[in-house]
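Presented as structure tokens, the chain that follows is alone, the form predicted on its own.
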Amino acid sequence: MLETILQAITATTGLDLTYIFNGKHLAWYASVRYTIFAAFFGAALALCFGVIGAAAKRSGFAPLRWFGNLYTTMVRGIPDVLFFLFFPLAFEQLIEYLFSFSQCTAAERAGGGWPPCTAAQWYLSTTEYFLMACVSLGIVYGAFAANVIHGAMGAVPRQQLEAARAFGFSSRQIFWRFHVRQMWAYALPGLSNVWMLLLKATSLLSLLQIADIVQWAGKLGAANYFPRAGLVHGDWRWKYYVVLFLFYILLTLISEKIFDYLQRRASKGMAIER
């Protein structure tokens, strides 16, 4: 089918279109799905624990609220590249030295070597490390959306909720009904910040090991030659760079109206100034 449209275009038009949609670039494309998995994944994961960390922020009990201002601000201050490699290599190396202790002798863990025998080895797959992957952006963009919560939490005016108190409302319902409904008017503008930083963030799949489309487009703009053909292209990067630009502009676009459409539901029947 897709042969057949493509010569059709050629004999209309004499643009020759087999090129960009030989094997490679059909694999280039189908890589897309990482990138939208991992932002939605790793949005997913970090709503959880930015409501988690939020809750401890504002927790009466002072370890769990040390807890929550220890997770925003230690996580924020580490730079995400450095975040992103730590996490999955740090897990990977963990699971490798419980393995020890069933898979290796006394002297081979004595041995000093990593990791201390071969049957210790944890190979993993692609799924492992895009799953490594998404946590790794939930916790990091988790500890921005915890504090975008609570702001937004204590941003709710406290009037309103004293006057649910003296109709009778009780504490659960003022919290659910009142509290947690308003937040979100608030919370939406800082949470679709964090959102387009989750989102350009998805660049870093190929650091560990994920042939997204940011390492695809790398190997086929890269020069190729062909021992029978000789120079096919030279470097064509730049070219497949800007079509990642256009694509993830694209994505805020669509994000931008998304964020927008949440904030008129969130805001409706509610006087909030902008």
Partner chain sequence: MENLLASSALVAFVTDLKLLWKPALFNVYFAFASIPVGFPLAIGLALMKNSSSWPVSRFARMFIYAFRGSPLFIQFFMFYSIMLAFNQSLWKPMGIDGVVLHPLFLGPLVLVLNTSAYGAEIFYGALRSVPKGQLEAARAVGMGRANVFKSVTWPNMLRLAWPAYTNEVVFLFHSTALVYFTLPVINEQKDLMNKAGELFEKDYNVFLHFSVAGLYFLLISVVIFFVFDWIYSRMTKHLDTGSAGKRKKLKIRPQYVR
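Everything numeric here is computed off the predicted structure, so don't read it as measured data. Superpose the two forms; the largest set of C-alphas matching within 1.5 Å is the rigid core. Positions refer to the first chain, counted from 1. What changes on going to the form predicted together with the partner chain:
- Relative to the superposed rigid core, the position of the CA of residue 77 differs between the two forms by 2 Å or more.
What would the structure be for the form predicted together with the partner chain, given that what you showed me was the form predicted on its own?
No partner chains or extra molecules come along with it, only the chain itself.
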């Protein structure tokens, strides 16, 4: 069906569209799912970690507060790429370390090599690697989100909360219906920033050997030579990377529109300058 349509277009306009809809290209377009899934799943996790981090920062229990501060400070001094590579590897090794107690002999564990014995080695599938990549996105950008949420919690006018107390609302009601409800209006601009960062960071998935849009673009663009067909095309990588460049700008554009709408909704009836 698709093929006949494409051939018809090619016949009438002279544009060879069959090439950009061949199997490999369709696989490339399909690999966008990794990017989109990582962005949404990563963002959901980042929001969770952000809320936890912000709660830890505001906690009355000092060690928890220190942990919260450490968590939100770490992203300021160390690049996100480093964490992005570190977390999956560290998690993998932690699991292998736990495995090694049951799988390896004491002599092997004292040996000092890694992994202690082959039985303890954990072979990860692509899906598992991908999920870990999402988790590390969540951890890194959760730290950013924690900063934003912490700031936004502080930005809610105290008078609003005092007024709520004067009306006789309980602490729990004040927290959820006033503090958290109003917090979003202050947090959204910052969270929109974090989302943009996270979206752009999804391009790093290929560093963890995931066949995402970036890796496919590199493969498809490389000089294509078949013994039977000869040189199909030379080095076309720049064309594919320009497409990716435009694709990410488009994603940013769409996200911006959505966040504008959310911001208008969240600050409805509130005296917040935009």
